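Presented as structure tokens, the chain that follows is alone, the form predicted on its own.
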Amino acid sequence: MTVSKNAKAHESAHLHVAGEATFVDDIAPAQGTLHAALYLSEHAHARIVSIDVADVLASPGVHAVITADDIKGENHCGPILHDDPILADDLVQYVGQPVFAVIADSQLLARKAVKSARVEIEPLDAVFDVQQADEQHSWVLPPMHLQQGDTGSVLASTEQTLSGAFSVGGQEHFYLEGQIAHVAPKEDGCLHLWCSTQHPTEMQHLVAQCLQRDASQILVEMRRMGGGFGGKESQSALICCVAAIAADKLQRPVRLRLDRDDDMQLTGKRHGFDYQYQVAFNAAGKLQALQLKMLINSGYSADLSGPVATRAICHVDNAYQIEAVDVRAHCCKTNTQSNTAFRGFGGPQGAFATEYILDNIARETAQDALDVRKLNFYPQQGGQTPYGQPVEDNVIHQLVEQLEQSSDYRARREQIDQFNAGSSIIKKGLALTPVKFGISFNVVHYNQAGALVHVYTDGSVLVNHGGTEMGQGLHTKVAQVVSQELGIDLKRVRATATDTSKVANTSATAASTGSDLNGKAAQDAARQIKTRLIDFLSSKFAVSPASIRFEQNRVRADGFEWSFEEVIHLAYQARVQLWSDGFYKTPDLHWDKDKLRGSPFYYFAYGAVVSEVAVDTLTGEFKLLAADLLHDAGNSINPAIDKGQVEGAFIQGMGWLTSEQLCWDDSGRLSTHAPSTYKIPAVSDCPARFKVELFENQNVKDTILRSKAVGEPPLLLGFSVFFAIRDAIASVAGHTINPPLNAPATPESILKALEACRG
């Protein structure tokens, strides 16, 4: 698919390139400007003894010391249940978690205050393995269970059984800017701040809530993200909290700045995933019964396990048609960083779990894994899911055909096996992977939004919106629809910071509905002053409101023409109201928490990779040769856009699964809490051979424009590298034993993989 005239530049791709964007740390300091520094527990597990600040009191440049007790009101900020504290009380439940917060006049002299803090503890057990954790019945929520048809029945009938048990590891959000909040006070006990969040409601929210204050009280105003992929859209908020609560206190601005180990020691990760399985398969390959039971790493709060264990559950099935299915989830509590939302949100957990049993399948039957994946996929019409939600416009097999057909998956995988059969050291894998993703928040509620459009008197326009820009390209399209629907030039429209004085209420920008819920807002709001300026010119010229056409930055009906900026000068004089607020709410979801039944998404995206790998089975390295993506967008509203974040999610799931391995040491320190330990994807890990292209297809639903999510569908296009990975390390053996793989495929993993397929 080629690029279309609708390809855009990024609205700030000029001031990125100039050094010119400003992000929060960008903000000049106010005169008076203090900077906080955090301490943050050594310990996984203790009760606080006793804390001793007067040495951290008289060190240069200390204000004061910010510690629970100088929270007015509740002291959490965790974003579903209570149990995430802003500062440590009496307890600290894992290495990094912030027991006080020092305030000085730079935050080199608050960092170096901090360390002459003596704090006494009394140590506690700790539980890191999430095993462990769940014999013990730790659990941060109730474990959750789905069932469909009789699994116990099929497994005990069925010869062609397959039991085992792998995991997938965590991941680390790495951000380039880092988490930040600047709060300055204002009059009549009224804050504002500025920080890096995806969620500026919820900040305003937690923030008026630990200082007793009003919502109204508190205005939060973000105008760019350096990333954010999940990282900030609930952990923000103990920065966002403790700044706030020193800025009240000290009634100065404070800024407080995370460092890039601190960040790492003190935020929530992806959740790890072990997984325990029992499948039930005919002889063709076809999955007749999965049971499986997903220990999911929540960490030692709650956070938002909850939902992401739900969309886990949600995508075990992916693209597949399962008939008996029994999934169970179990959020273990263990004394570590407390996990959160990250790109997918639990569903490339899912996913991964039926990818991981199918490719098992196929070598116990002797089969290409593609063959097996496309005999389980979902029938093009009537399929309907495991948490009983229809399947509809299923474009996989479509999709995957085109694909198969224009990587020559075929020919290279003849190919690759004749390569293998004389190469003894390195050995080639291929794998072709699908992905079918749910597209809306799974609380019903979370999905809408609100937009306020300006049509200023010399015909420029300006809209705001309750999404975050983290990169993205959302203020893009939205300003791209404004455009479209009013017939005028993107240049003419500007879109500004998030600010929850001007939309209220919003949802986070996550799940991948950005631009749904936006666009679809923003566009209410241009339609309805396109429609008072026809019916103006319709009474004024006595035309008809059906000829009266908005495009090209001018306006035309039944023989008249004027420029945009005439009629908006015309109906400024006759009083007619140029702005509006414009809101949507996504329609047709419904869902039963409780039951796990319902329709939660309102539509599916799909997508499709092959990935060819080759493998050092010296050393356990491997480089990724070639990668042909194929991802539905709908119809794109920005291609070049979309292809950015296709091309950026397929890396970024691939960095999950082979080179990001997070370590805690025995004491529960994490150890990969910095760039020289922690190895994310580098443009040498990119292929040679990078082809990505758009699907052509216009969403069956109602969308903004007809187009499909692209946030976070195409990460799971990943998979397709750990899978080629395992099919070079098959190769050792004939393909006739599934190597024991866990991810992340590091070459220690691949090594050990290697040696159970030799023996």
Ligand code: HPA
Second form
Amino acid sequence: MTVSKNAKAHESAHLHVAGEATFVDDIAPAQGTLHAALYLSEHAHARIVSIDVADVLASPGVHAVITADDIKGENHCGPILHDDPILADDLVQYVGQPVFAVIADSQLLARKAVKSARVEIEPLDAVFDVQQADEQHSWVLPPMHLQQGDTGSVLASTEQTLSGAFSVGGQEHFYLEGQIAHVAPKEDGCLHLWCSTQHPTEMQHLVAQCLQRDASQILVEMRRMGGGFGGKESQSALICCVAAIAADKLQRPVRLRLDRDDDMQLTGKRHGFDYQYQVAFNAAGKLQALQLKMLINSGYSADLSGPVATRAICHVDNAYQIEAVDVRAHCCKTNTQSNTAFRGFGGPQGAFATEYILDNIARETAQDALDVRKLNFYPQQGGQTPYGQPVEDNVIHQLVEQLEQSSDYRARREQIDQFNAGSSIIKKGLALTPVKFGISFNVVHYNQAGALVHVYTDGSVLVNHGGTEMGQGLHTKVAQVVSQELGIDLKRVRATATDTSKVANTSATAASTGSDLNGKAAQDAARQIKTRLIDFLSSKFAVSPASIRFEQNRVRADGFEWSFEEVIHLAYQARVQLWSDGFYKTPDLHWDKDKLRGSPFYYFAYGAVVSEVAVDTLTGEFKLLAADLLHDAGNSINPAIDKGQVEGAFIQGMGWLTSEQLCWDDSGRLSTHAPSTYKIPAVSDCPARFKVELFENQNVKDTILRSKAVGEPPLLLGFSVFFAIRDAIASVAGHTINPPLNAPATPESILKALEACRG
Ligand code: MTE
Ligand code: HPA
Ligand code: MOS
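Form predicted on its own already given; the form predicted in complex with the ligand follows:
Shown next: the complete complex, the earlier chain at its head.
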């Protein structure tokens, strides 16, 4: 492997490994700081008749109880609709919904006091099942429908059809740092919030709204998250609002940090999907028409379900040209946590459907699934998605060709067939799956960003931008962009905490667009400073502007050479402005959200992976033996960070589809609310052969340094583990039966599918 000179360490790596990186809970509490704990509903659906907190208030160290009555402004913290109460008023809609908060001297005292509350309720009928919700037209949003071509007539006239149903579960984010906010009241009704959020601006606005303050009175500061994965795009809001209401009421700093079990009970997860489909295909395995209905478990409120469902619909095609498509998405309302953004944002659930169907078609037509997938790929040129966006940058053919060779796919297929013929209990499976993922927020106006770059008189540089750091390396990449633009060493450039008082009206760091948007905005700011320096040097030294070069900490012009510091010193003396703002908005986007048509994505990111598994047909356990990943990050800004993103996303995708199972009991209580019962992959689940390579490519679009967004797309690479397991299961029936395997492919799920295949 060649190591690129741009493979820089994460800007906080030295702090992470030494335990010195500060997270919100590391902020030393100022004198008088109080701690909050939440009372969570014990009922899935009920009217609140009365809340008796006399014993709570009498408990040691308790200062106050905060209820919905303490909210001066609107009692909601939803990102789009107003259907997420901060604290339940007279109705609770899921087990885990916050009803009131206790504010005490310590977190422990607050948590103890919560337990002595007496809440009287009147139970109401609860709905947990999406099928039932759908039958009752219990939706959080109106149904969505995308239609392209005439699926009905294709289905009526085709060689072969297939129909069926399957499902995929949700996923807990399992960020290492749970939800937390620390709020300090300041003079004149102002508040300063430190919170773990992907969306500081939205926290600012929602806190202002619930306290009836101006946004200008609320300052949100966010240095880093211990992971977000989408779970802190909208759902950090409740935590921020409760802490802010308490801090404002008591005029004391208040910290609210959720215990892991409470975090899992309270917050929404990835949406689980139930699918029903009917398809037409020809003898060669070409998918001709797809009718698909997706029942999406939204939970009790809309949250981000609308754009999630939209992204799911816009990823049903994955890497495939399908002539006739009819896709419906129903956001079903159930009495569970309100499901939310999670890495891929519905894209994985949309693409999974077609991958599952093509996997079936391969067995129906007795072919290797890779051949069926390749046959269905978008053409090299001239492809168009069902929602009307041209596919102009298709590299899936070259990428898969390269991976097929480098992974030795065909030879391994033969070896596995031979192995299985001689092994009655352990069966091996293999799958190559591709990914095409659309990059941009599917709400056009979110695709904007701002930055501030300060050059100090010693030549050191501070960059602030609207994006947030959650471990993905955004600050490192943005600092690299600025260092390249100014021709100085990366160590001279420092990224600061995200701060709503520095860059205003920012979008969430989401949709993988962090470096695309903020990198461009920071580059714009650095360019403006550089332009001023060039103007200054060319007039002072009578050199041609075109001859001035910023590289390797030096500035050169015909006949002159200075250090960067010297130039900054001279410019300061000459009263040149040495700081600048910058702005960026993604061009060429348009989207009609009612018709579900347009070009919502600036470009697509691609990838593919070959996974090989061994399944124990007695226990239903599996092991990932080998994974070869090839991912398109364009002209990678930082290959070390990008490979880390690809590895992490792949393993997280594998966890979603295999070991991570969310279970609710009959009363609607999440029973898998701790690491003891909810199993995310461990280091030992990584395969012995784990090859992660970046595909040599340049973005055809003018993105920052021609790179491609990398945060979410590789999560879909996890599909290959699921389909390799399905391949191993199918081997017990000579690959003639489609194993009825639902995701997650837990041992139980695998055993059931094996049983069905054995007949
Ligand atoms: N990587 C780490 N280490 N931690 C995270 O929380 N979130 C993912 C991805 N990679 C995440 C991560 C998600 S959901 C998104 S949208 C992107 O990072 C956001 O960051 P970016 O836009 O800067 O890639
Ligand atoms: N991804 C993440 N968050 C979003 C999106 C998206 O595509 N659209 C609106 N919010
Ligand atoms: Mo990522 S799900 O867009 O935060």
